[in-house]
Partner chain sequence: MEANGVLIMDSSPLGRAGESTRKIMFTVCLTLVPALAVSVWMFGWDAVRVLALTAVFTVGVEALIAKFSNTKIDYLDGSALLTGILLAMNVPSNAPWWMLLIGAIVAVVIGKQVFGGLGQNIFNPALVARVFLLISFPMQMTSWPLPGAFDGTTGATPLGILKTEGIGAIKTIGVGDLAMGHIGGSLGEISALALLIGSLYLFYKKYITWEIPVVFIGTVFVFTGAFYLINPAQYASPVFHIFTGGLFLGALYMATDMVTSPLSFKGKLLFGFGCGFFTALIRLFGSYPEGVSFAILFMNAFVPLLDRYFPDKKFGMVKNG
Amino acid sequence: MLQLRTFKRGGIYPPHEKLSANAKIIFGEIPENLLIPVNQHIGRPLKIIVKKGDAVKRGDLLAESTGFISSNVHSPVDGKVLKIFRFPLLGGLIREVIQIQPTEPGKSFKEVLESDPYFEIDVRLLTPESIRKRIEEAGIIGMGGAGFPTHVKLSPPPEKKIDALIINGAECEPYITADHRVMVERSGEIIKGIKILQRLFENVPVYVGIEENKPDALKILDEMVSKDGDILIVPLKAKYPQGGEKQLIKAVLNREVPSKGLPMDVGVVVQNVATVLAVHDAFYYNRPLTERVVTVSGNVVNRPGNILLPVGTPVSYVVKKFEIDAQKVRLLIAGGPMMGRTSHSFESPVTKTTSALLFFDNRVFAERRENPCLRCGSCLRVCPMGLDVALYTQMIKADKIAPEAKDHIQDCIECGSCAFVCPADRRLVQWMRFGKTIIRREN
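May I have this chain by itself in the form predicted on its own?
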């Protein structure tokens, strides 16, 4: 193993709380009701192509892309479209959903997946065009949380020469272990998925970044690629937000993505391990992205674990499956505690980007009052982007954003490190998000 790498500027060390790290992935059953969000990606909205009363088969297209930066949505099950309406998603946004009544509720989703035929393919015969087309058709998006359409990310302009592919297995957020378990349990498929992606960039070297608190994943993958000279496993220091693209590129390759820039500007493409697995499944099983592994954890969960669920599964199913006392839940977070979003309904559905569902009671949840800035500089010291968050939030609150500050505000990755260390309990991330909204409206 190599010496642990990390990014240099900023960062914090929150408790890991990887309570489900040793919990093998279990398979849920098909729920009695699925609510499939129409738009689960960053980009152009989809066009719904089904209507109330339609019968659908697993893998059927429900809503299709309307442009290049868009991503299809498919049915995870056989069933019937009950209705199409607006409903609160995890995080609180109200968006269109397609309600499906499954034909076989209660059937093990493992049994459903195992019925899919396996196709032997020769990766060497795949062309870059065919790879991108299949990924686009399968509705694969970034599953690390961003939700950007993967085929777009894998289509840099000709002038952007890609000389490195980084696979993001950092999973730096507390509690979340979904990617960890995928790396341990489906490492062979991940390697096959990597080989497909390599075909896009003339077999460039691949770096798989994994934090040190996942020693089993590091060991398994390192052994698997030991004879493969163009795939290198890179052990990373457990530091937050190591999984941010810019921070990961700095840690692995010591390259600095410029302000307002993208990884392709420094010759790099980054993909999450779960996304790579979805690419594998799209080619070897002809399977669109209709399910994902979700970590279920928190201090009211007696047996934290990881479960593979169809997209559209209501949180209420998870509550019942894990025998969670709903009366004790004071706080539900979709995603990690640092960058996740609080949610208010157990009927909100799991999406392609739902990495975790965290349930907490009053021992963790606390109402905090925002106090005046103490000018301590803590937020500046931990910001991985080197931003003067205290200054920018003052501008935003006063509605007087200086022109020279706008680019810096948009550079914020919303990691929450600043709010984590702020002794005045200032809602720094929320103010930075609000500032971005103001800037977008002005443009």
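Mind pulling up the form predicted together with the partner chain next to the form predicted on its own we just looked at?
No partner chains or extra molecules come along with it, only the chain itself.
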């Protein structure tokens, strides 16, 4: 077998724990109650355009963008706006949500999807402008976790020549298999989605980066693109954080995004596979982004799986659907264990960026106390950005950040590799985040 590509600098090998890798994506029912967060993206806050008592249809706009870097939110179901109020989201922050009472609770969500009309479109007739516009209207944001509006990422200024499009199928976080299942089960739609994105940049070669621990996804996609000269499936060594944009670009093309720079600075645009699927659905089904595949896993989940959920579904629905013993749960993580966020309420809703819901008892994650730094250098060794984490965090703690350290601190991607290996259990990521806040306040 040929040499698997990967990024060179740092990285860790946490246990994969892909318990739901072979579990087909299942469909649930429309929950009795949806809480749709107004702001699920990075960028300008939205303007709510519905009010209490309004009747809404599936696909209707609930809140609209207020600028270029902003992204619409739609209703996934037919229903009635019950209430607009503030509620804890996954991660614990209390934010505005729109509560929808569905007209047909309990109806199979598969049926809902199947009743969406299919449009046979000719990709060659799409213009770049119409593609960007449709993606913007459909409220598509980066579904890998960051939630940056996709149409913005697809609109680099003309002086940035894009000569590579990378599709991120690395899924390097432990436990999560949502992208994996999407690649296996909806490969044809992903390829069709890629073809749409390819129209934006003339003759751009496409690279789909997938870690070797997903051999079925690699095989299916590879067979599918073997006729196409311009889409290349790139098997990657399984290493965390390969799904980080800068690391993925380094792994696939050996290009290094400059400090404080963006992928477009090295001529690259990166899109997550789930996002590409959303693009496909926006064109072929005229669907705005209102649902996503979520991995449900963790050590208290008896049958880990993957489920397609409408945005706004409360966690409690998943708890019931997967027959999770709520009494046992001590830790609820939205996303993976490396970068995910903990949550304190089972009523918090799924958003466009919720790739997984992980349920653990406290056997796995014992309470930790920070011990003194030994200067062992583990954090420096594993940092994919090559940062002197041990030194910076001491500076941040002492509130004496050396001028030359400031740019580097801002380059931290918060992947958590440093804290993962730290023998002294230091909260290195939190210190780095705190450092970023201090620097931002100074500027």
